[in-house]
Amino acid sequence: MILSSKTCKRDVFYLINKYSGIVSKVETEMLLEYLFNCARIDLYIRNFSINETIEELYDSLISRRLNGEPVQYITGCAEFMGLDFIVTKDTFIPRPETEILVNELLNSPDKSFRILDLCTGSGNIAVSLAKLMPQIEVTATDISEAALKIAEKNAARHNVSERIKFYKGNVFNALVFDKNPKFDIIVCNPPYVKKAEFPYLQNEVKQEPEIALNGGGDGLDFYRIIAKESHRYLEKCGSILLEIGFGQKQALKDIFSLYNIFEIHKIIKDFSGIERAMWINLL
């Protein structure tokens, strides 16, 4: 629903309020930041010139959002760990919940280690870790060549290209190109949506790459691969840090217990109290 402005005074505050109750204020601000190429605070302290052309451009952005296109794809940018990341329809949009994985590693007493980021997508985990922990080494893999190109752009954007190695391949298969495929920590936000749940996903989520969402029939396919193969790529007493889906904790405990070489170190809850991450140690 595009609203008429014929009798309204047009300024930034008018644009901010034009679709109040239809589009959230946060998304409105994100679209206006994109439109004016400014910081959010600038919307409230600078005097922007608003004409019919500007308003029509804004209306077109709103129209795309109302048609179900995620605001991050419209702007080409998503925030993660206070950093801006390039995102496209080839990449999964980083979520605030995934910051739990990065924060866990930031709070680790050992700050010098080699990290493998599986299913890196836009590179948000790998780049954030390299940016915030300059003493670590990071290797990142993904099956999608298009996603890896975006991840490489994000590494360059944040000046960490020299400290991240990117490889294309399915889970651990990509490491055939790595001369030293042994790591202290494997971190991963894998696809974990059940195949049967796809018809019920939000329209915005359906816009994202299915390859980044589809975890198989029960959503656990990637966890099974990690449980089966990760010991070959972990140093002695290495660890695995995984994002997990709602209600998957017990099933994952059962999967990793099959191999008698893992210990569940802890379960980490997200901001809503949902069990969101699992830290697993190799015995």
Ligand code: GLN
Contents of the next structure:
Amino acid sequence: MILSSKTCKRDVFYLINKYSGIVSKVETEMLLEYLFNCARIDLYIRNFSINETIEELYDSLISRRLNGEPVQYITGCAEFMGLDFIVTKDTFIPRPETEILVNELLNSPDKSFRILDLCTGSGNIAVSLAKLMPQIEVTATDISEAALKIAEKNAARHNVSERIKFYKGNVFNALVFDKNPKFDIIVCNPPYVKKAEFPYLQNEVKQEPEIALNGGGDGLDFYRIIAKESHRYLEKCGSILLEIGFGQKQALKDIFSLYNIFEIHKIIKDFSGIERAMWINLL
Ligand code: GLN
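To test you: the structure above is the form predicted on its own. What is the structure of the form predicted together with glutamine (GLN)?
Below is the whole assembly, all chains and molecules, this chain first.
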């Protein structure tokens, strides 16, 4: 399969096609962007010369991918809201579905507010909100010190460090460090995988931090904490915007209705038509 460089002049298209049918085109491009430290378009318009060393490096990246390592952990980078985020094995990999939460807030008529992002992970929600909404202030929390370090780096990378405060702690506990922990919006993409589902997760997903995935016995632990405690941290008429897992809508409605202080304002579907986000108002 591997042609000798002595017998064949190679270009980047040779590498793009070398594993076609084995690795998806988009992942191939992501690995090549990483290898050549360039933008995707450059792969097609610049004339990179390929030597044996480059091909060997490429082969080793491909073999990591084929061994189940997510492409974002190989490249150390994930795209979210059109922005580049540093990711490591200590952080959950941002998913396109989560952009729904950011877009909801971007499209909201009230645009000057204080936002709390719980379980911030790589900081993708907090940082993209701060970047795209210059008038807001964000507080972001996570239980993982290692993840928070990455989130801080992402804030610096996108020049929004001065508008995001990061605190370490479990959900709301982290806010003991905040002088004024009152917010207009609480946004959260919490861990929501049921414990029993763990053995069936894709190999790639199993490589993500368990604390970023594990939502307890029924996957709803974090929603229960948010339903119980959020009123202490929300301004009057504040809102909660949550990502939710497949089929969790009714259980969440039941959890929030226990308190008689919330109304479900909106359920938002993702690109596959799955109910993916819930907007809840504090009455
Ligand atoms: N907030 C991060 C994200 O949406 C991390 C989520 C998590 O760790 N569950 O990608």
